[in-house]
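Consider the single chain below, provided in C-alpha cells and representing the form predicted on its own.
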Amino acid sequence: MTTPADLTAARALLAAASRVLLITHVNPDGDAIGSLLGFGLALRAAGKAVVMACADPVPDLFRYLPSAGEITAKPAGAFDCVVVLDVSEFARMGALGAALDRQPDLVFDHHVTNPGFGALNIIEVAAASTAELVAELLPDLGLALSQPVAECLLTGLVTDTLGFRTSGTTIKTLGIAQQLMAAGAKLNTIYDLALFKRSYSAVRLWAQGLARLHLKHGIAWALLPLEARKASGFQGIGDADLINVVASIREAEVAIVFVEQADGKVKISWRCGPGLNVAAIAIEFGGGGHAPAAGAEVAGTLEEVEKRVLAVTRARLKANGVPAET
C-alpha cells in the first residue's frame, strides 16, 4: 500500500532529477507503452530531460501514440534518476536491466507478483493497470495531465482491462477513464485502434495459431512455432493478442498460447476466469503477472515446454475442483 510518505519521497526524487531514464518491460503491451509514454511526456512537460526505453520494439499496434517513435532500446548518457513502469520483476527489463549499474530509483507497478526491486516502490495491486496508477498519482507528483499524456494513459488502461471487461475494473478505473477523456483522450478512437484494428499479418498469425488449437481437460491452448510466424509474415515477437481469442472459448477454464522464440525459449501466456490464479502457475516457470492473466518464458523446445506447462496447469485445475472430463 502506497503511503503519503512514499508519494512525498517520489515527488522530491523527481523534482530533484534533471535527466530521467524510464524503462518498461520486454515484449511490451499497451499498458507498458501507455504508462511509459504518459509518464515520460508528463515529466518532459515539467522541464525534465527524458529518455524512454524498452529492450524490445514498440508493437505496430501502438505506434499511433505520441512520441512512440522515440522509445529506444539503447539509451545513452548518464541519468540521475531511473524510473521503471509496469515491470513485475527486475529480469523483465531484459537487456536494459542487465546494463543498469544500480538499483532503479523508483518503480510504478500493479502486478501482485512484484517483489519491490526499486529503492522506492509504488505498487498498487488493486489498480487495473499501471496507467491507471500513474494517472491517479500525477497530481501528487506535481505533474500535469495534458491531452497527449491522457491519450497514452487511456490506451494503457483500456488495453489492460480489455475494454473495461476484466475483473479488476473498478468504479475508480471508470472514474479515471472519465478524467482522461475530459483531458482530451478520445475513447472511441483508442478503443478501435488498440483493441480491434489488426494488421493483415497479425490476423494471418491468428490463423496459424488457430490451426494448432486444442481443447482438453478445461484447457484451451494454441501453438505458434517459428514456421507459423514465417508463414504469416508477422514481424512482431508476441502472439498478436491471439491469447484473447483463445480465452474467448466458452468451454475453457484456462487459455494458453505457446510462442516459440528464436533463442531456444518459449513464451507462454495464460488467461483464466474468476476463482483461478494463473499467476501462481507462471511463478513456477519463472514468470509472473496477475491472477487472471500471467506469462513466462521457458527454455526448451516447444514440445517439451508444452508438455510441462499443460501438466502443471492441469494439476492446478484439479486442485481447484475442475473435473478431468471438462
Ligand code: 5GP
Contents of the next structure:
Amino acid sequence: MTTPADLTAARALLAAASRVLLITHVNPDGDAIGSLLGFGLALRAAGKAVVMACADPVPDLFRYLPSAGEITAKPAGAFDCVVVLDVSEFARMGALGAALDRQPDLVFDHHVTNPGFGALNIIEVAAASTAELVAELLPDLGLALSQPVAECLLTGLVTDTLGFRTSGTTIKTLGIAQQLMAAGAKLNTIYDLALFKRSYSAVRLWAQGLARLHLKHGIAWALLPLEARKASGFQGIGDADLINVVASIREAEVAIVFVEQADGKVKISWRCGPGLNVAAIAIEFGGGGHAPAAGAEVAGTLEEVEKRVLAVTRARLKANGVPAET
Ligand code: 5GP
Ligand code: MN
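Now that we've seen the form predicted on its own, could you pull up the form predicted together with the named molecule?
Then the entire complex follows, led off by the chain already shown.
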C-alpha cells in the first residue's frame, strides 16, 4: 500500500533531481514501454533532463509512441536519480541493472512478486498496469498529463489488460482510461496499433507455435524452437504474444508457451484463469509475475525444460483439485 508519506517523499525526490535515468524491464511489453515513456515525457515537461532506458530493443509495434526512438540500451553520463518502472525484480533490468552503481531511488510497479528493491517503492498490486498507477499518481507528483503522456500511458493500460478484459481490470482502471482519453489519447487507434494488428511474420510465428501445440491434463502448451523462429522470419525476441492465443483454448486451465533462446535458456510464459496462481509456479523456476500471468527463464534444452515445467504445473493443478482428465 502506498502511503501519503511515500508520495510526499517521491515528489520531493523528483523535485530535487536534475538528471533522471528511467529503466524498464528486459523483453519489454506495452506496459513497460508505455509507463517508461509516459513518465519520462511528464518529467521532461517539468524541466528534468531524462534518459529512458531498456536493455532490449523496443518491439516494432510500439514504435508509434512519441519518443520511442529515444529509448536506449546504453544510457550515458551521470544521473542524480534512478527510477524503475514495471520491473518485478532487480534482475529484470538485465544488463542495465548490472551496470548500476547504486540502488534504484524509486520503483513504480504492480507485480505481486516485487520484493521492493528500490530505496522507495510504490507498488500497487491492485493496479491493472504500471501505466495505470503512474497515471493516477501524476497529480500527486506534481506532473502534468499532456496528450503524448496520455497516449503512452493508455498504451500500457490497454496492453496489460488485454483490452480491458483481464481479471485485474477494475472500475478505477476504466476511470483512468477515461481521463487519458479526455487528455487526447485515442483508444481505437491505440487498440489497433498495440494489441490487434500484427506483422505478417508475427502471425507466421504463431503458426509455427500452433503447429507445436498440445493439450493434456488441463494444460495447453506450445513450443517455439529456434528453428521455428527462423522459419517465421520474425525479428522480435519474444513469442509475439502467442501466449494469448494459447490462453484462448477453452479446455485449458493453464496455458504455457516455451520459447527457446540462443543462450541455452528457455523463456516460459504461463497464463491461467481466476482461482489459480501461476506466479507461484514461476517463482519455483526463479521467475515471477501476477497470479493470472507469469514468466521465467530457465537454463536447459527445450525438451528438458518442457518436461520439468509441465510436471510442476500439473502437480500444482492437482493440488488445486483440477482432475487429470480435463
Ligand atoms: P510474460 O509471460 O508476458 O513474459 O510475463 C508475464 C508477467 O510475468 C509479466 O508481468 C512479467 O513482468 C512477469 N515476468 C515474466 N518473466 C519474468 C521473470 O523471468 N521474472 C520475473 N520476476 N517476472 C517475470
Ligand atoms: Mn505491467
